[in-house]
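What follows is a single chain, given as structure tokens, in the form predicted on its own.
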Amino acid sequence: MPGPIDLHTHSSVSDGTETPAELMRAAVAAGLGTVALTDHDSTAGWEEAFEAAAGTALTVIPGMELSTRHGWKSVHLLAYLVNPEDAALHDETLRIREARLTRAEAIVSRLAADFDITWADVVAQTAHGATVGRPHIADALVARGVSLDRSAAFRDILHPKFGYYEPHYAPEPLDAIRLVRAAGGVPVLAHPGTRGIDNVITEENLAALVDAGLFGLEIHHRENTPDAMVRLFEFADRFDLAVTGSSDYHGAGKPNRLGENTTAPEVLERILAEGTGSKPFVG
């Protein structure tokens, strides 16, 4: 497996501007070796990625971005090789799509009342068969000339402090990773300091989740400030988590290029080592 390991990176299944066979070209473009498919709380484009990627050389590692969420804190936690017929994963995630449909939903209402923008804007940005959610609405705010690009819409309009925000279902971090775990699957904390330093999970939280079988956590991220960065390294060595590093990729949807962040080859072959609810595919 030569090449840069991108382990986070979204299609069009999620909230990607790409299908999952182009982000696997692009992938292939940028001169990967391995590039892990991470769609939010959803496996759904797996096989296209893998069928994209035969006979490139590129190893693809099958993976989701689950939702979680702590008090009011939204966590999201990468699991890598997960079986994806798991009845409880499956029931779980099926929960969680099905939140965000209704608070996506929710938010249009809360908007419409205050720009031009419907329903029907966001689902014409939508891929078929992709869960709606705020990237999407973003999109139609872009769309719609509200905003200027998704991110601006983020920054602004969608921003829990302009009144429009509406949070979903989604389960604890604790109850993901022994999900993910019982699921054969590898959990890391994705991106855990982007709120910086003071926003760290502390090391009481952190512990809990490391019993409940966490593998590691992405600290070479570009959201991670520096300060919580210094935290996090702390935190890997305390409790011998593995450190990955990942691009997150969204295709046009955000600025994150494809390797910007990659993780070490000996990391991944631990999480291959650990994995055994699913293969990595090896074009």
Given for the second form:
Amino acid sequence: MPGPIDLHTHSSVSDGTETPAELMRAAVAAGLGTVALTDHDSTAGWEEAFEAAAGTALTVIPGMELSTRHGWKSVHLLAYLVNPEDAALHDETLRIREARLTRAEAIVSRLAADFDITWADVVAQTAHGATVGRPHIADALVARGVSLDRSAAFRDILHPKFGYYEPHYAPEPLDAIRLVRAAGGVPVLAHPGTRGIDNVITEENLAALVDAGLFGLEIHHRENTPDAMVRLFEFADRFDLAVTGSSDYHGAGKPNRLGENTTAPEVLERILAEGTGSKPFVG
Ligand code: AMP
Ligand code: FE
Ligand code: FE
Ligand code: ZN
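For comparison with the form predicted on its own, please write out the form predicted in complex with ligand AMP.
And the full complex, kicking off with our chain again.
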């Protein structure tokens, strides 16, 4: 348990490039004391992560990053210590994963008009049963030699401004927070300041999320802008919300490194006290 605490990472169960076991080994190598596995809309990597952490000094917090949407804005919600067998949560994540699949197919059929890419290319880049996302389409573009790496594919092709983009079904943030709490989990808004201060959630909307059970804000994250972070710290004070920090590691899929941002031990203690749907794995 002693050692840095990183509460946001992705494996190949979603859009990370390392298997859950490889990710746990990377976490040990990075000297982390605690790591949360938070794949998009899936808890399927938990068991493999626990097995890989056995016999190490690593503590694994089982989690997930739920896709939600408010109007046209995609909002990510970290959910720690949920019950993976909760029926409502299970059904909702299944619905989101299925919608992501249909949506990825739609994006690829648009891309196919202009680039040498097929759906089979994307399937080849996606681990069996993984939550599909634009990163897998990016990997297919890289494999075809269209883009240099994931970041270039997002910048030059997959950004909504190029017209290939398609949204997918996702619940409202308010409903997602209620769902996570009902499943015994602890909900934290992921990287809420990535679009700059002018797009930070309004005080009224945040108040509603807090009433629904929001626990905290992931303020220490490389993609939150400095001015947005200042506003978010004010909100954390005003609403008595916990502040977390994490890497959002995706293996080779993003430059983010394990432990580049961390969470205070007292905040982790509170998450452990409030999360009743599952237990941390102590290696
Ligand atoms: P999607 O949920 O399918 O729309 O894809 C969003 C995911 O793409 C996020 O979870 C990130 O992991 C990833 N992503 C977004 N922007 C970039 C980027 N510039 N480089 C690499 N990955 C990115
Ligand atoms: Fe991701
Ligand atoms: Fe995210
Ligand atoms: Zn993430």
